[in-house]
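Coming up is one lone chain in structure tokens, specifically the form predicted on its own.
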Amino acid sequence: MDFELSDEHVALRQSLRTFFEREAPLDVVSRHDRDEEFDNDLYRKAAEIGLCGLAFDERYGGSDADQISICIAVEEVARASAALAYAWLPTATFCAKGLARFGTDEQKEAILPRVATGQVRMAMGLTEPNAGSDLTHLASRAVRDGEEFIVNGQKVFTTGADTADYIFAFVRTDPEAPASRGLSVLLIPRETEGVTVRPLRKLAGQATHTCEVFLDDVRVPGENLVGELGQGSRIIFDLMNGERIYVGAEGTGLGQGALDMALAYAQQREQFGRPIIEHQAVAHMLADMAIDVETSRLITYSAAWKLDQGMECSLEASMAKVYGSEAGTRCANRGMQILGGYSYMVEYGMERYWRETKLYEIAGGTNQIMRNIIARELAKR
């Protein structure tokens, strides 16, 4: 077993760290967060260095990166800005990947090159007011009408929908089929008549709005069907392991950011005549943060490697999601304690990590659902 990153992986992390420290410093990210204003310039620059094409091949302007590279990129994006992660991840690692795997040649050629250049973004239209963890009971309905679908329904927690070009929407196309077999995926252009998007107020990552989407007799061309009719569940479950692994990487990146910030503060802040890192209570919190980050990274990369090899990894992906998200929360909590009163001050940045981490214990399937999956996989094995 080789636990060393390749030279290419090390270079990728270093280049991304340098890029984000230059283009997304704390004061800029905090300003966009405060003003609830999406940073189009940062997204465009991220696309220019190749971040938006990681999950599909060179034919469409991507790089077909391996899963470890994607995890490294996710870590660095999450460490820099949750708002960027909220816009970039659904587009680049879920919707674009789904399109690359299941879309028609025409869809790929029309959309993926523009995803790679940052010209097109997509929002995930999965969750509904009455369907969260149980995605097989979605109620949004699409009915065939000649060469089109007519879509009615409502989505919620559709992050980035107000500035996205498409909603990658999971809809019910066969109400008579079993719950898991009547779903399909449609690419719904956001500016189509009958699509109404309403931003919601939320705790963190305000620069990328999380939205409700109302679909009222929305006409969608038949060629916007992704994959086969009635095979939406296959697409969901094909992408889910990757999404859970990336959530683990997000937690790792947030934990790393909190650790870096707390360590720098503890080395500079003096109390009782010496830097607080020399006080055992603070040193032990830093040590626990480092243990969490390293453990999270190892379990996430292990799952990512299995995904790359085409191996069954539902157990490992779920573990990565649970451990990574909870490790990120623990690190942010300890970081708040180490910075003390300054942790509440926006200019120091720790409060932003603290706000951002909690989402990942919920998004991508709650950690309670993940534990159900882990237990079920253990019984199967």
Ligand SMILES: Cc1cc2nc3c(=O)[nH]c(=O)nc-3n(C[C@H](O)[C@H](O)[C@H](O)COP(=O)(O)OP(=O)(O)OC[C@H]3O[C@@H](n4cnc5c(N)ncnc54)[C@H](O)[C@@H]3O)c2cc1C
Second form
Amino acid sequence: MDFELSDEHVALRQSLRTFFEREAPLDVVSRHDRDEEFDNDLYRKAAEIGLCGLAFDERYGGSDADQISICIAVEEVARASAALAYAWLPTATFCAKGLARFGTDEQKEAILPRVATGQVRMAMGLTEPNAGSDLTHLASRAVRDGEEFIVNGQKVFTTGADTADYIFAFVRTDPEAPASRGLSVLLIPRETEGVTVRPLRKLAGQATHTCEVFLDDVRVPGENLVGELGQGSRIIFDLMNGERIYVGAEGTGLGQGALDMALAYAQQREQFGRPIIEHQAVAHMLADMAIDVETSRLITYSAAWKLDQGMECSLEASMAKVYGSEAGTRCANRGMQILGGYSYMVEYGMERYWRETKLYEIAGGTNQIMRNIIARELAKR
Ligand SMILES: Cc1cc2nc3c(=O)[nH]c(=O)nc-3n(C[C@H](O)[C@H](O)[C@H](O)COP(=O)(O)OP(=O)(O)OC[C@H]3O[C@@H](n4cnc5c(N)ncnc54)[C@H](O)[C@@H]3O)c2cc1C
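Take the protein just shown as the form predicted on its own and give its structure as the form predicted together with this ligand.
Now the full complex is given, and it begins with the chain already shown.
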């Protein structure tokens, strides 16, 4: 067993850290966050350095990166800007990956090269008002009409839908079949007649809007079906382990950012005649943050490695998701305490981490659902 990252992995982290420190400094990210304004420029530059093509192969402009590299990229993006993570992850590591694995050659040729260059973004249309944790209740309906599908229904919490080019929508194509066979994926161009997108006000990551999507008699060409008819559940299961591992990496990256910020602050802030890091209560909080970051990184990379080997990893992916997200929350909490009153001030950045981290315990399957999966897998194994 080798715990050392390869030279390429180390170089990747270093180059991304430098890139984000230059292109996404705290004041710029905070301004976009407060103004609820998407940073198109940052997304384009992230695409230029290859971030948008990590999950698919070179034929379509990607780089087919290994899972550890993707985790490193996710950590660095989450450390810099959750808003970028909320737009980039659904596009690059969920929808584009789904398209690469299940799409037709025509779909891949038409869309993936433009994903790689940052020209095309996709939003993940899974959750509905009555189907959150329980996806068997997905009710958006697509009915064949000659060469087209007619789609009716509603999605909720579709992040980035207002600026995405496509909604990667999970729809019911066979209402009689059990959920495992009755769902399909349709790529719905956002600008199609009958698609209405309404951004929702939210707690954090506001620069990428989370939206309601209303689908009223939307006509979608038959060639926009991704995978086979009735393959929707298979596509969800295929992509979900990766998705959960990446949420673990987001928690790790945010935790690392909070640790870096709190450590720098504790070394320069003096009270009672010495830097606060010399007060043991503060030093122990920093030590606990470092333990959390290290542990969540290890559990996440171990799950990522299994995914790369093609091994069954729903237990490990769920553990990485739970541990990484909760470690991120603990780090942000401790970071707030270490910065004292300054943690509340926007210019210090800690309050943004504190708001952002909660989502990782909820999205991608709540941590309660993850614990259900972990317990089920334990019993099975
Ligand atoms: C900011 C944000 C962005 C999001 N982005 C997207 C996106 O881009 N695309 C998308 O499709 N979705 C997105 N989501 C949706 C997210 O994945 C769901 O919120 C999540 O899956 C939970 O669903 P729910 O909110 O309906 O909660 P519910 O399923 O209603 O759960 C409510 C509570 O009950 C608990 N619970 C439910 N069932 C069980 C059970 N069997 N055992 C134990 N506890 C249970 C849950 O853990 C939770 O605590 C986003 C959500 C947010 C908040």
